[in-house]
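Below, in structure tokens: the form predicted on its own, a single chain.
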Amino acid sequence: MNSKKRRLGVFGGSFDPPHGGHLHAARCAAQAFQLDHVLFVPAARPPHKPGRNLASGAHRVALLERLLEGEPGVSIDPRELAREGPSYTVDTLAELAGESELFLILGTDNLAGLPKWFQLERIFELAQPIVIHRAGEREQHLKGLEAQLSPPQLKRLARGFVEWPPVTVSSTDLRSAVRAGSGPGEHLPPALEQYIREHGLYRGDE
């Protein structure tokens, strides 16, 4: 009997809205670390964004469904939307532990705040981080964290750095484009743009 655990990527975030950059990161991580599957986990209340109102969980899941339609090896996990209180990554990883070998997909924009994540040491015990970055950025990012992470944490983080041409787009920029009435660009697929327009999302202030 083959008892080898599947390699599971966990990609959490606001996904407000999700876009082509998110899908690109998932694909890069899956290829670089031979992941069997990637879970997209939309957060209900991201602890690092306490002052911003998000689109509802239902809207963000609907947008993710459109983004991921037809994409193999991915699915949406809504467990954080059903959980009370802030959406702590460590809780999600702890719930998934034992089922799979876990890999946590991070954006370079997550790194500055990473040392303040709730139970970071436990997160690193539960999952191998994966960071998709531009060529030449690795040492810069790691050097900026030297004083805040322990040597074992830095070593584990460094092991997950993947150099890959990035997709330069952010949810913040897309919300601003929608609010300004301009086209959101190529990284927001037409099905998502249509959904956002039909439901009047991102028209008001942040």
The other form holds:
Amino acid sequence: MNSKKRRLGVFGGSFDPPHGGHLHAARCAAQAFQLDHVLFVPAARPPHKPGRNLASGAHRVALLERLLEGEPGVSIDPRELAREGPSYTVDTLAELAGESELFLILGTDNLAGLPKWFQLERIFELAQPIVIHRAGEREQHLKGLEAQLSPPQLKRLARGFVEWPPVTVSSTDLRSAVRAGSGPGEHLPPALEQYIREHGLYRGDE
Ligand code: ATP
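Now show me the form predicted in complex with adenosine-5'-triphosphate (ATP); what you just gave was the form predicted on its own.
Complete assembly follows, chain above in first position.
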């Protein structure tokens, strides 16, 4: 019997809306770390974005379904939308641990806030981080964390960097483009643009 564990990428976020940068991050992670599968895990209430009203979980899942249609090796895991209270990554990883070898996918913009993540030590025990380049330099990101993470954590993080050419788009840019009525550009596929229009999403203030 083959007892090798499946290599599973866990990719959490608000996905409000999801976009080509998210797809790029999942593809880079899967290729660089030979992942068998990537789970997109939309957060119900991201602890680090307390002030903003997100589109409903149902809308964000519908948008993710459209983004991921036809993409091999990915799926949506709605468990955080069903869970009460804040969406803590550590809870999701703990639930998934055991069946798979876990990899936590995040963009470089998440690094500065990482030391404040709930039970970070446990997160690093449960998963190898995969850090996808968005902006800045690896050294610069790690330097900012040197005083806050332990040497083994820094080493594990450094091992996870994937510094391939970035896709520079954010959900914030896309929400602004929708609000301004300008074309959202190449990183929001037409099916998502149509869904956003039909449901009147992202028209009001943040
Ligand atoms: P917002 O602009 O609302 O902050 P966002 O575009 O950063 O949103 P999130 O849903 O907050 O998207 O991000 C989920 C995860 O995807 C995070 O780890 C984030 O760093 C990563 N990510 C988002 N956009 C990109 C991108 N263009 N390239 C690589 N990673 C990305």
